[in-house]
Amino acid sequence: MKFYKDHYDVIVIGGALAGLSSALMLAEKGLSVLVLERHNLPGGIATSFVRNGIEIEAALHEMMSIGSKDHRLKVGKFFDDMGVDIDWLKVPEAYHASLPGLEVTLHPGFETFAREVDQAVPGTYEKVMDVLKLCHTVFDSVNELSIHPMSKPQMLLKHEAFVKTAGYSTKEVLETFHLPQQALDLLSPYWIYVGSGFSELPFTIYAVLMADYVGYGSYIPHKFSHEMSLKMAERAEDMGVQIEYRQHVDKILVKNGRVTGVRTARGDEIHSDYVISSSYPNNVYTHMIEPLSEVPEKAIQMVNGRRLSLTAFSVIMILDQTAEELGIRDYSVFRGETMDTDQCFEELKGLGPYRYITCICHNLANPDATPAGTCSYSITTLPRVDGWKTVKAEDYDRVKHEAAKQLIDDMSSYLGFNLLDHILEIVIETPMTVARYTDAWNGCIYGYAHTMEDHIVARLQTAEEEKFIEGLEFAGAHQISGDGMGPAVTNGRKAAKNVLDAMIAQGRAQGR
């Protein structure tokens, strides 16, 4: 019996989140896919890992776009009508913004974010709300725009706001309400999950962010980020997908412009009419077309001329007392120097020392994610790329550590005990262990910068001009919804929908 069918509609390359999304919603529409995943695990970075039997969570900090189970948001309901279960735990609060003069927890709905802010910040209550009923506007219209594409008078007439805005960015929007320095720092925090400073932040994807989270709160799965990945690849293979794993593509076959299918690492050719890859289009281009010569001009332009964003640093503690009993009592706290966002981004260029950092407690969303008598607690920062890819391999672990401990100390002193005193369990996870697990570009698990030259809306204008080669479709971080789980699932969805699109243009949908 055959590995491998002869033919596939739609081949997946990687099993994250992303491309799960791909093959669920294209095996509802009956196509044959194949998913092929370089590990033996689904999840790429929604994944966990086990010290000493003790399962810890490698990535996720909240999910956007989930929504309560009587009012889901576009991410929640997906799940939802896949029919992949996931059992949803609401994150406590919006976070804790540690601040210079400021130590506030905010918590989500409009009203009551807006009612913490005034209260830390006289005064300031009905500006606030101005600036969230803008963001929730914004949201709406670029909610209904994503699946009802308009032309730019049908766009001015209902989605106005949305239009005015899109060409500002959010330093622009937001000094419009003259608000006190320290209500736009309590504004501000959530910068760092889209990886820009304000200044070249378009406001789009500011007021996006905004209304998500502070809107409708976040959620994190009961059974850690694993959860989704694991259950949807289930239902995939319900649906009839074919997962493969330990497979890495080592090509993607094109001929005279169109895809024909692709080649793994032990040699395998397996043919089809569609390839979605998770892989950034950098190394695509660059590597995995063949032969190279079907690669255009204009594709290495693309990637040449657009700026990676930001990858990760993290220190993921167990430690030996409960959060109560330690004093934790925030979920997700932000800390920083200053929260000039443009100065603080600058600073994530480098090595460190890193001065913004996110610090979160799953315990305080999930009482069962670690063994009783024990806590969770992850230090993160963000770095930019351009300093990891400088680290030499003699200099890595003393980097590493470096950096590790400069977090360690910091947030140390911030609680009032010594972390190291009460650690069971740590991981250090930087870029080059991104960077080598998931494949992902030098380790870049934002995908390309917003800003204001090139964002959302920019992109969605020529999504159709970046089509370099037939049949190849992109899903992750780096396409038009950008970073997050939440977006990688609607990055999957977008790029499932455009190859059922070419599909029905060209007549070979009828039926399915």
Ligand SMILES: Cc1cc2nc3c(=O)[nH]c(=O)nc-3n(C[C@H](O)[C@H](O)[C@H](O)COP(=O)(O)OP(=O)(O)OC[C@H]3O[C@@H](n4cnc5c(N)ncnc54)[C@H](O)[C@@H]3O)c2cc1C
The other form holds:
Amino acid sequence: MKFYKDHYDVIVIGGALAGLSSALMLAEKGLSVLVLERHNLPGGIATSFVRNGIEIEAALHEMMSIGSKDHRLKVGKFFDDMGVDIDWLKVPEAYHASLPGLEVTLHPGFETFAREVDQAVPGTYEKVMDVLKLCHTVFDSVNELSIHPMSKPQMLLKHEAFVKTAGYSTKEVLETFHLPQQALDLLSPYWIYVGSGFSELPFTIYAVLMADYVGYGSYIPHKFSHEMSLKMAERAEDMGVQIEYRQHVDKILVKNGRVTGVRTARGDEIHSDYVISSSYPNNVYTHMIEPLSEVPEKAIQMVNGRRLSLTAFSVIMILDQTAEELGIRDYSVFRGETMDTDQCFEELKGLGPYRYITCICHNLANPDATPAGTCSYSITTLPRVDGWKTVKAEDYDRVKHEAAKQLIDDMSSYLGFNLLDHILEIVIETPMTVARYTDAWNGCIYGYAHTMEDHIVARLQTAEEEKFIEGLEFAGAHQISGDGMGPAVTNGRKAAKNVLDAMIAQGRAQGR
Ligand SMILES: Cc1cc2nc3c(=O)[nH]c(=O)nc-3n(C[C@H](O)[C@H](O)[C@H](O)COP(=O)(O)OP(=O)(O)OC[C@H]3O[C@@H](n4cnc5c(N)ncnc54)[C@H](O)[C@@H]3O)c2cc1C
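Okay, that one was the form predicted alone. Can I see the form predicted in complex with the named molecule too?
Then the entire complex follows, led off by the chain already shown.
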């Protein structure tokens, strides 16, 4: 029996959130789609693993853009529309901020959030509401403009706040509200989710982040992030997508500037009109295109010109008592010695000590997250790629254990008990773990950094110029919508849309 068809409309490299979103959308249009995934499971980072019979979430803290059943946001709506039925659980709080002079738990919903900030820093309610309302206006504009692009004069008329703030950093815009420093500190913890200090982070990105997470709250799937990838893969197969696991794509075949298919590590040559790659452009343009002479100089300039964003260092533990017994009260804690985001970002360059961390206790949103009488607790920091790249193989274990010990000691002093006395299982994930598991370039989980020169608005404008090889699209955290599981879905949909638009232009597919 022949394993592959002679030809596919589209081959998707990588069966994780981005790749599977592309596959679902293309299959819905009746295209023949092959997904090749190097692992024996779908999901990439959206996965879980089992230790001593306990299933453990590998990554997810919280998903953005899901929304409630009655008011779905774009990612939640996509899952619903595609018939991927996820059992979403709402995360009970925005976060607990453990910052100098502040121990404050904040909940989603603009008014609630502003009221709680006001309780901690009296007299700030109105101004915090003004910040959040501005964020929401920009968020609405971004959502509309990403579907209905318009000319600059039209934009000025309809999306004034978006246009006015688009050229400014988060620091510049927040300063105009003249809030006391502690209130600003309470508005800052999510910065790490987009990985740039506020003087470099475009306000547009901050606004979307705050409006989405604070305005609508965040969600997790009941059966871990793997619930998403498993159900997406199942649904895709129902819709006729062929998914083959343990198939590493080695080469993307190109002839006269156009893709013709791929070759797997096993040596299968498979033909298609389009290829969507979850692998980073850095990897594709320097190793995967065959022949490499088909890679234009500008593609190399593009990847060299972009700065890779953050990696993850995470200590994931199963503890021997319940959260209640241990006195763990918060689902999510952001903890730092300073909330100067530029300084935090600078410190993430090294191998520790890490002084800005985020911790999660899944049981507080999902009582079934671990077996009765136990709970999970993870401590994560998001180092820049620079530091971990320098670690020699012979030093890896020591560096990893030292960094983990520092985080455990820090959180033990915060929690008021020694975590080391309660660990049933422990897993330490480093940038190397992610690099080895997903082949992400330098172990980067967040794609390319958002900066004032290179961000979503600028990328939308240069997207066409960055199509260097006809028929080749990219889907993943490295694409326009940026990092995270929700944006990975959006990026996957965008790659599929690009393929569909190209086919419609050639008269080969029908518009939506
Ligand atoms: C510890 C940690 C915590 C995180 N927490 C959150 C969070 O709370 N919220 C959030 O939104 N995001 C979080 N993230 C980030 C998020 O997981 C990623 O941004 C997102 O999952 C990226 O999805 P992706 O589809 O782009 O890529 P990946 O998940 O990296 O998937 C790429 C896929 O492609 C496959 N592949 C790659 N190359 C090839 C090849 N050549 N041939 C075949 N297959 C290939 C890989 O095996 C993999 O399955 C976290 C990440 C980590 C590590």
